[in-house]
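To begin, one chain is listed below as structure tokens, in the form predicted on its own.
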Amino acid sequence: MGFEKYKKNDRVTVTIEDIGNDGEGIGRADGYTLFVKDAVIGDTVEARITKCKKNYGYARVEKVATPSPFRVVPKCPFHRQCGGCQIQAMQYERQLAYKQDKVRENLLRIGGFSPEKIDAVMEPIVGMENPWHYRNKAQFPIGYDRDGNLVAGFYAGRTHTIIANTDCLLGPVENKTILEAVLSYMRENQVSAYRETEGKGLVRHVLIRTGFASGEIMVCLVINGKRLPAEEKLVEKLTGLRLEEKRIVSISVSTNREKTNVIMGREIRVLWGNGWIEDSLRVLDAADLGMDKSADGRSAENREKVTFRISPLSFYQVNPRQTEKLYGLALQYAELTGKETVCDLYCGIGTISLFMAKRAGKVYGVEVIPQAIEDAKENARRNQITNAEFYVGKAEEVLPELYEKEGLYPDVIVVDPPRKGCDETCLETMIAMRPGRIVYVSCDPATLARDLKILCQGGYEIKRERAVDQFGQTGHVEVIIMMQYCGKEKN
């Protein structure tokens, strides 16, 4: 059975019994496992097989025969074509349950932890009050449709075909006005879009970043060259926009001439305004998390704030309201009393570092991107924080140097690595430094589970775990873990 029974383009009827790692439905046809895109757990669907392997295959929904009780009507007409919102057809409460289960399964399967252990430390997932219009950053590819018309939008799933859509429901409503102004400028001034297959054409992407608290907006065009034609016309068009309570304060270009999937180039040139925007995050107390008001009755809006300068290349969490909750949890998990030394690895522009500095004795931040470290230092200055130092370099190189040459023994290490997780040398140095607590923030439960297994073999034990939904309508989830050193190293 399996490959011999089914072939590409066969149609089958499948009842969806589970959800895969990327939000796809999982069902079985005569014992043959199918991963069905756009299916919701509980659906019975007619699906077309798109790829066959020996023991499993992939399929797409052709018709929903019996809809799941968890199925909802998607708000976006492009949700099936676009690769962005994998689970938009799923009821939001069921999305949260799926993400909680996803984290748990990764910890069990990859991390090798027992169900009893994980169930004892797992706390309820932190959901969003409104899972729409939450993204403060979007990168729109610019290209042509089949008729040769300029378009902006998003890539269709697993392709580089652009779906024309300037009104993504995950980003601020102002993005639509800005994108249409850029396209208008390009048409009026005969500015070409980049053709990926040929490596020719000028405008590749438009980056838009918005400060939700400040109302400041940055627009950066990524171009296959040094200059744009009639750059003053672009500035005039963008600065003339009326954007309700928000305003554009930075217009720039980023040169990227490489044939690569990396969007931004290393060189940024400011055309108008600042080379950055500012935004702020509230320092939430434990009682604020998941609540509008704290136990003492003070509005969360009146909480202490940390202000950040954000440049085009800076890493900054894309969902500011959920980030406040995530960093509030990080402060909880760090259990700071005001005396501790903290290392913040993969610190970016110092977001977590400066939160920790409000409660710690001394904070050391490490980040590989020089511009981000310059922003981190400036952010510390703006917030009058003097107990934070920042170092440029790879965490796996700077951390051993701080340990071996400077004799640094932190009480707490915080890590917020990219999707690939921590470098093995970095993990080994963390174990050697033996901080009392490790707070691990992760955007990938699989690499998180892998790294936790290594840390636990080095004498650490998971004490608390909580998922935070930073990415509503998608299959992605953020997780935060608190580990304590228990003095029992395992070989």
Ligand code: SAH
Contents of the next structure:
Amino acid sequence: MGFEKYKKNDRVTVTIEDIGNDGEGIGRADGYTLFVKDAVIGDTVEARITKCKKNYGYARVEKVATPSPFRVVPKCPFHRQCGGCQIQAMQYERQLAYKQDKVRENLLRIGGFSPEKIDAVMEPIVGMENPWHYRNKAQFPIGYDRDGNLVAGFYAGRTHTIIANTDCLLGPVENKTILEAVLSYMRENQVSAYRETEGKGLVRHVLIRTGFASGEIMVCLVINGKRLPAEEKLVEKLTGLRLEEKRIVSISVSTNREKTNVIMGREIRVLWGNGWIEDSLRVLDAADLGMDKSADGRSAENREKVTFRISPLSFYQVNPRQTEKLYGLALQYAELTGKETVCDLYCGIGTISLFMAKRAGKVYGVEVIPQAIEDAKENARRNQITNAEFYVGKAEEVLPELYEKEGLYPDVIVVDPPRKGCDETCLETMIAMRPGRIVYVSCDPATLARDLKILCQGGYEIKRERAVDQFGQTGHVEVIIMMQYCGKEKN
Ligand code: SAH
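Next up, the form predicted together with the named molecule in place of the form predicted on its own?
Every chain and every other molecule in the complex is listed next, the one we just looked at coming first.
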């Protein structure tokens, strides 16, 4: 039976009672469910319906009739246009509660776990001290606005229209100065921006990555060609910038000629300085995981530090302060005594692997991006770590080889896959290897829940769980889980 009461462009009044997967508000108008972009839980809004399906529809806020007690004034003037910060209008404490709940819901609904089980293992989400300016990496699209002006900015939500804004509040303040310098180099040297629809024009994106501990900055221009006109002028502009306590140490270009949403090309050519930046992370212990503002400064200097080299194509966690807490939890959950054999799958530049190596017998890291593995090997050397070995390849291909050909039986397996989660072959091999503990770090609770279900069928049980907010103002959440083998295989 269809719902014919509403149609596109109708205006309705809705009270928002829930929050959807992307942070949108959910409410009912006469029993008809509406997903309302930019509405905050607790709001009553007047909304315009943008799309009608049989049992539910989508709408946009036209006016907030009664604001939610959780509503705050968004700091960023572009927050409704930009696809980045879906929940910026929600109070930060409420954002954390939402994320905690989102993880729980996924574990119940997709994982099939009982509420008693989940509530017994869930620890409180670890929030940020300051949920702004936390991102160390930004990729700004370069293009033209509607009037044909050269701009750097962001894509308007779900489109490829670029809106000029060099001042994103999630990144370091220096990004603006750097982007303005790139734009002025482009104007002065008649360098064109890429036009997506035609696949013509040169500069597509600017990647800026900052080492928060080191102050080192990398700037990489992604271009639809091999060279930039007057490359030395770009170098001159960027190296001439005065950036308070930070400095640019690497300027490079990456060629990407393909019509694709993938930002970076496969190769990097260094124009000036290093091909990488350096940064370091310290591991925070249990006492530092709360929202206590004093925790950060307290005895940070005494904590163990690992230094990393990071190349443009390598993955590096975007929120270093929260990463220190996340890795602290990963170490706790791994319960290492110094003798264990550990596999760190999806290891990137070896960050987790190297912290583990200091407390384990031997660590094997596996990662698909060759440049990241080169970084990982170099990082082991820099930190005088000799008990970590790194392999390039897909986890689902390398792990079975380590198992079948080398007869490897790790005590602990750590996985930290991208959003799509682990490949089934990888999970099956993990189960066959039967490590005592599995530590699963995830940036998508839905695929996490799906994978945990499989691991539980293979005899594992969830013992600990904690979410860490790595992505304030956005709907994303990071979760870490520890599972133990308990020998009850279910089919
Ligand atoms: N643990 C690391 C990296 C996590 S991000 C850290 O904390 O920094 C996930 C990583 O998995 C990325 O580096 C990505 O390149 C890699 N990856 C993606 N698919 C993979 C696969 N099938 N096998 C191995 N690594 C993969």
